[in-house]
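Presented below, as C-alpha cells, is a lone chain in the form predicted on its own.
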Amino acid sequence: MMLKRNQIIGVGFFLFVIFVAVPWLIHVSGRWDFYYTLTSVALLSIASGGVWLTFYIGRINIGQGAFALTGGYVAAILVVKYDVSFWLTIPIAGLFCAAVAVIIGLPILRLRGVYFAMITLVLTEVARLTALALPITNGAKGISSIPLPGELSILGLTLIPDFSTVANVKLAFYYLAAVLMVLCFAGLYRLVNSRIGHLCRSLQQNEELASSIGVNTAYLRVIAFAISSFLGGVSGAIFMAISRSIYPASFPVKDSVDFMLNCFLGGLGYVFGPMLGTFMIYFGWDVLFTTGKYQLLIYSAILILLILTLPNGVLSLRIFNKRGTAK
C-alpha cells in the first residue's frame, strides 16, 4: 500500500517533532522531567493501541491493565531471578501475554457486547490477586531494585549502549518508548489496511454475515486479542524498567478503564486515535490539577461533553482531514 504525498509529509513532520523538536525544546528549557512524562504517554498509547484493535473487531476490552501488569512481572522475574537480558524480556513478555490471551480468549471471545467487557474488566483484578499470591512475584512487596537495561549488541556491534553508562537515562528511555510507539502504530496502520484488517472490520459490522461468506471469525477474534495483549505486555515490561520496580498495584482497574477512554476520546474509527486520546487525557488531567477538589468533576464533565459532541472522537474533526482513519 502506497502512501500519498501529503501522508508522507505528515509522517515526516511527526517523526521530526518526536525525535528532534521535542528533545531540543526540553534541552533548551531544562525541564528534564518532561522526558518521563512523554515516555509514559508513549507507553500508555501503545497499550491503548492494543485496546483499540479489540474495538476494531467489535469487542470492548477493559482488561489491558492485566496484561500490562503481567508483562511487567514476566520481565522483572526474568531480569532479577534468571539474569536474562532486558532486551530479550520485551518480546518474551509480549509473547507470554499473547499466549495467555489466546487461552482466555478462546472461550470468552464468543461472548458479545457487555458480557465480554465485564469479563475483561475482572481480568485486571485477577492479575493483581495472582501477583499477591504467587511466591515468585514476592507478594505485596513486589519486585524492586531492578537494574537498568544493559547493552544490546549483535555480532560484536553495539546497537544500544548500557543505560547505566549513558549521560541521560531519561532521554534514553524516551527514545526507546518513542521508537516502539512509532513501530506499534505503523504496524496497526498496516494491519487494518491489509486483507486481514478488512476481514476484521467485517466482524465489527456483522459477524453473522462475515461468517456466512466463509470468514473464520473465531480465528480473527483470537488473533486480534492476542496482538492487543502482546502490546499490553510490551508496555508493561518497559514501565517496569523505567520505574525499576513492579507491584500488584502498578496497574489497577482504573488504568484499564483509561486505556479504553483513550480510544473513545481519540476516535474509534482512526488508527492514531489512541495516541491522541492518551496525550489529551494525560495532559488534560495535569492541567486540571490547579482546580483542586473540582478536578475530578471538571474532568468527568469535559469527557462526557466530548463524547456527546464528538462520538467519533477528536480525530473526526474536519481539520484532521481523516488522515488517521482506518478506512
Contents of the next structure:
Amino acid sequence: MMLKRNQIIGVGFFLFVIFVAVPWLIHVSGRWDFYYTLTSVALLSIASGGVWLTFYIGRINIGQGAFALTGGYVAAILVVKYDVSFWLTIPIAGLFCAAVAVIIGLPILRLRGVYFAMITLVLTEVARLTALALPITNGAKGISSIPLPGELSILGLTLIPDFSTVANVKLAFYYLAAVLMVLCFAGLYRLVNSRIGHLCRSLQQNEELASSIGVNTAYLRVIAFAISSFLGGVSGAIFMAISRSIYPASFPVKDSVDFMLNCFLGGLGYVFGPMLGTFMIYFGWDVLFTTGKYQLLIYSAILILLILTLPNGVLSLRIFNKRGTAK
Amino acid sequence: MSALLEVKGLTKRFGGLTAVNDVSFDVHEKEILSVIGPNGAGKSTLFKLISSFLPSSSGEVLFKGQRISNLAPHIVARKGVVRTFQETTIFKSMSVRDNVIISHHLRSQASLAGYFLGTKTALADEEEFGRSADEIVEFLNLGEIRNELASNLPQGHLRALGIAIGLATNPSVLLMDEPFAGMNHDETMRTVELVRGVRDRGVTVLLVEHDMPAVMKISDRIVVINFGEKIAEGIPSEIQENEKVIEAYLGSEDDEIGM
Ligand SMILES: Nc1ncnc2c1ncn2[C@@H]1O[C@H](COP(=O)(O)OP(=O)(O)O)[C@@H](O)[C@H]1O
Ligand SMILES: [Mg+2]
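The form predicted together with the partner chain is what I want next, because the block you gave corresponds to the form predicted on its own; please supply it.
Entire complex below, previous chain first.
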C-alpha cells in the first residue's frame, strides 16, 4: 500500500513541525515550559493510541492507566534495583504489560460493552492498590530519585548520549517522546490499513459473523489488547523517567478516562484521532486555566458539546478529510 | 453415495425443555438437504448445534468422519463447514466487496505479521482475494452495487450478500438458516436459483427452512422435525405424501405445506 502524494506532503509537514518548527519556536520565544507540555501530549497520545486500537475491535477500554502505571513501575524497578539501562527497560516495560494483557485479556475480552468497560475501569484501581501493597513497589512512598537515562551505545557507537550530560534535558525528552509517537502512529496506521485492520473492523461490526467466516476472534482481540497495553507500558516508562519518580497515584482512574476521551474527541474512526484528541484536551484544559474556578465547568460543557455535535470526532470535519492524511 | 456430514443422535436440552431430541441423518456430497418443521420445532437449535454455535447435550456431528461438534465456530469453519445467518447478518459499515474480501480469511497464506509488513505472500493473498471476490460478487448479481455500503442494501441483496460471504470462505458444506424468510415469491425464486448455483459450484448445502414451496422446489432430500424429533426423511415427493408430516403441519399452519 503506497502513500498518495498529498499524504506524503502531509506527513512531511507534520514531521517538520514537530522536529524543527516547534523547537525553533520554543527557542525564540523562550517558553521552555512548552517542552514539558508537548512531551506529555506525545506520551499521552501513545497511550491513547493503544486505547483507540481496543475501540477499533469494539471494546471500550478504561484501563490504560493500569498499564501505564505497570510500565512505569517495571522500568523504575529495573533501573533502580537491577541497574538495567533505561533504554532496555522501555521495550521490557511494554512487553511486560503486553504479557499481563494477554493473561487478563483471555477471560475478560469475552465481555462486551459496558461489562468490559467496567472491568477495565476496575483494573486501574487494582493496579494502584497492587502498587500500594507490594514490597517491591515500596508502597505509598513509591520510587523516587530515579537517575536520568544513561547512554545508549551499540558496539561503542553512541546512539543516544547520557541525559545527565546533555545541555537541555527537556529538549532531549521531547525528541524521545516525539520519535516514539511518530513510530507508534506510523505502526498503527500501517496496522489499520493492512488486512489486520480489515479484520479488526469485522470484529467491531459483528463478532459472530467474523467467527463464522473463520476468524479466530479471541486471538485477534487478545493481540489488539496486548498491543494497546504495550503502548500504555511504554508511555508509562518514559513518564517515569521524566518525573524521575513513580507513585501508586501516578496514573489514577482520571487518566484512564482521559485516554478514552482523547479517542472519542479525535474520532474513533481515524488513526490520528487520539493524537489530535490528546492535544486538544491537554491544551484546552491549560488554556481554560485563566477562567479560574469555572475551568472544569467550561471544559466539561465544551467536551459535551463537541461529542454531541461531532459524534464521530473532530477529524470527521470535512477540512480534515480533504487533506487525506486522516484514516 | 457416501456421507459428508453425519448427524448422530444429536440432543439439546435447555433446562427442562428438549429442543432437539436424538436426531440423526446424513448429508451427502453435493446435495441440497433441507430441514423443515413447524415453528419452534427446533430447527434453529439443530442448526446451531451443527455449526458449533451451541454445545450439544449429547450426540455428535461428524464431518468427513471427524467429530466437529463442540469445537469453536472458527475451527469448524476452518474445516469447511460454514454457516450463514438467519437474520441478515453482514458487516454493515463495509462495502459489498469488502464484505466478500474479508470473508476470504480462511484462504490466507500469510500470517498477521506478514500482512503488517506487506510480504510477498500477503500481497499475493490480497490480489487473489480481490479477484475471487469480484467473481463471487458477479456470480450473485451484486456487481453493480459492489462499492455500496452494505447497510444501504435492500433485503434481497442482503440475502445474496450473505450467501456471497459464505461462498468466499470456500466451504465444503454451507449451512443456511431460513434463506427465504421474509421474501416475496419472486425474490424466493431468484434465491432458489442462487442456492442451486452454489450447489453447482460443488458446495453441499444444508438449509433450515420454513417456506414449504421453496423447499419442495429446491431440495434433493428433506428431513422433517417436530417437537425436536425427526419424524420423516426422504425426497420431496415422499415427504409431501407422508402422513406424519401432513399431520404435523395441519396441527399448526395448514396452508403452509403448499400442496
Ligand atoms: N437459548 C435457548 N434457551 C432456552 N430455550 C431455547 C433457546 N433457544 C431455543 N429455545 C427453545 O427451543 C425450542 C426450539 O426453538 P428453535 O430451534 O428456535 O425452533 P425453530 O427454529 O424450529 O422455530 C423452542 O421452544 C425455543 O423456545
Ligand atoms: Mg428458527
